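Below, in structure tokens: the form predicted on its own, a single chain.
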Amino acid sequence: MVTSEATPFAKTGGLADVVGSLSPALRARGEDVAVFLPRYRAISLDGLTRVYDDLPIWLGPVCYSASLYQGEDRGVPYYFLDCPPLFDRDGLYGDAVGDYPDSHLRFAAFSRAALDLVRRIFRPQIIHCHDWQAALVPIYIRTLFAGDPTFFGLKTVLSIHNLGYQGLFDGAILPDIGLDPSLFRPDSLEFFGRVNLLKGGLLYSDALTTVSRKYAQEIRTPKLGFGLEGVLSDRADALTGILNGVDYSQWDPRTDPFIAARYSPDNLEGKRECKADLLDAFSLSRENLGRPLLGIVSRLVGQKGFDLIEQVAASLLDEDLCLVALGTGDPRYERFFTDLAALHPEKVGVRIAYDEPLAHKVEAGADIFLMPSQYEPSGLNQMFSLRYGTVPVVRATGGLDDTIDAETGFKFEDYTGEALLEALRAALAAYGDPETWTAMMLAGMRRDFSWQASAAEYSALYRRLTA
């Protein structure tokens, strides 16, 4: 696995959860798996073993000196590229100003180092690359190293976790990342006058995956193809949709160390205590215990549908309910939620932060989980919510559509505030009928979205590639 993030070492979103959970699930099936990622500043060297010194990484005329370290998580070996000039920074991808301007150099060096890892330490049959940050691996193998016997017979898989992020750069960067400028053409890396690294990965990989069956269909349409729908349609035979799984060792109300009380489908009593604890955490009165409590845990970005919540906020808060929201992101949406809490301090609690323990409290303590996404490749929070007996209200897109049905939650099709409000009102009406609501909670808690089934699909894909 070549990835820019993986739990428990580095995380900004669902990619980290996927790689951190899929790898041990594959290992449990007998696969020999290793994970390669950058050694960011936040990853301590304590407990890691240096396995290679003074690794030269050439990008055009420039050489970076790096080291390789090894660690382990749940039986899976992790290898880290330690290159301080490129990765010894506060953020994984950027800072308060924005994305780092040398991101093309950072992840080109990372991709070249992945090939050196193959040469020197871990010889796989398959390199499984994740998102644009690792898309240069298949590009390098098929161009710079096309004649290198090290890579003869080795297969590449590229997983698309979110097509909205493609690695777009100025066309002049190709020599800087060690590639021939002749690759700047429409049938290779050129994309509307810019270099598109994800596009190159889609063209040069042996197999493509994405994170739900519905999303595999959606990204072949102009609406959600982000300009790459033609490439993906041409490679439809190589594209497989495999739904992300949930790591129930981390997300289960029967064992969760972060929540106020444990509970299960056989005994739901602890959920009320978790709701009280969640109200306390957001400084909302416990007098709200009898009201439906809506929860949001998300990156606060446009993709997640917060413009719809903006449209209907006044009508929504006219209802007899409470709302808690946790996340960081676009300053516009951060301001929207903090202003909403200031206007309605008795009904709305907001925490602008990344807070993993509090995210668990929201999943356990909320009655309804809100995900009105414009698009959602897979989504994990709706699956977490099901296990915690928190009924999701979602838009019928991507993995949300694949995982939620009428027995376990509420879906709406049109991307409008009115459609969202209608779905929410249907959920509130169901909440008013304790028998109906308990049946929905229990149906969701008994659904199984563990990694076992998904890992089996990845194993089958690997077998087809190496047959």
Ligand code: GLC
Second form
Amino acid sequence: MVTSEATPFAKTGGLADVVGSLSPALRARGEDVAVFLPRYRAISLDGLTRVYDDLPIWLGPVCYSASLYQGEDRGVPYYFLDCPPLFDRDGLYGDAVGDYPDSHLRFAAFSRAALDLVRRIFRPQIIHCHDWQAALVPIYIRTLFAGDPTFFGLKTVLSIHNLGYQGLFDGAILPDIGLDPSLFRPDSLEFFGRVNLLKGGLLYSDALTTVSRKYAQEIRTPKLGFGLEGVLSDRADALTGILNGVDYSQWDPRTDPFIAARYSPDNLEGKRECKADLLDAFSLSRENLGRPLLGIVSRLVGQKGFDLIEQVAASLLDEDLCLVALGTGDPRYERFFTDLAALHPEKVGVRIAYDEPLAHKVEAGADIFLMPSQYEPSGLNQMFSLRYGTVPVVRATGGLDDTIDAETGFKFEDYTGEALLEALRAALAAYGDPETWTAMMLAGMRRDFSWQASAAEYSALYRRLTA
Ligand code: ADP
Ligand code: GLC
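Since the structure above is the form predicted on its own, I would like to see how the form predicted together with the ligand looks, so please show that one next.
The next block holds the full complex; its first chain is the one shown before.
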């Protein structure tokens, strides 16, 4: 696995959960898996073993000197690229000022180093790359190293976790990342006058996957293809949708160490205590225990549909309910939620932060989980919510559509505030009828979205490729 994120080492979103839990699930099936990650500043070298010194990484005329470290998580070996000028920084992709301007160099060096790892340390049959940050791996294999016997017979898989992030750069960067400028053409890396690394990965990988069946269809249409629908349609035969799983060793109210009380479908008692604890955490009165409590945990970005909540905030808060939101991201939405809490301090609690324990408390303590995404490749939070008996209200897109049905939650189709409000009112009405509500909670809690089935689908794909 070549990836820019994996739990427990580096995380900004669901990609980290996926690689961090798919890998041990594959290992449990007998696959010999290793993961390759950049060594960001937050990853301590304590406990890691240095396995390669002075690895030269050439990018065009420039050479970086790097080392490789090895660690382990749940039996899976992890290799880390230590290259301080590129990765010894506070953020993964950027800081308070914005995205790092040299990320093409950072992830080009990382992808080149992945090929050195393959050459020198861990020789796989398949390199499974994730998102644009690893898309240069198949590109290098098919261009710079075409004809290099090291890579003969080796297959590449590229997983798309989010087509909204493509690795778009100025057309002039190709020599800086060691690629021939002749690749700047429409049937290769050129995309509307810029270089598109994800596009290159889509063209040069042996197989493509994305993280739900519905999203695999949606990205072949102009509406959600982000300009790559043509490339994806041409490669439809190579593209499979495999739904993400949930790591129930981390996300289960029976065992969750972060929540105020444990509970299960056999005994829901503890959930009320979790709700009280959540109200406390957001400084909302415990007098609200009887009211429906809505929860949000999210990157605060356009994809997640917060403009719909903006549109209907006033009507939403006319209802007899409370809302708690945890997230960071776009200043526009951070401000929206902060202002909303300032305007309705008795009903709305907001935490602008990345806070893992609090994310667990929201999953456990809320009654309803809100995910009105404009698009959602898979989404994990709605599946976490099901396990915690927190009924999801979602937009019927991507993985949300594939995982939520009328027995377990509420869905709306149209991307409008009206449609969101209607679904939410249906949820509030159901909440008002304890019998219906408990049945929905239990139906969701009993659904199984563990990695087992999805890991088996990846194994089958690997087998097809190596047959
Ligand atoms: P995405 O990858 O698009 O952000 P997912 O639903 O796949 O969406 O995964 C999001 C993951 O990130 C979940 O594990 C969620 O709990 C976590 N997460 C998102 N925002 C926060 C936050 N502010 N604090 C803690 N965890 C967060
Ligand atoms: C992306 C998507 C999310 C998905 C995650 C892991 O960040 O936005 O829907 O669950 O990747 O695949």
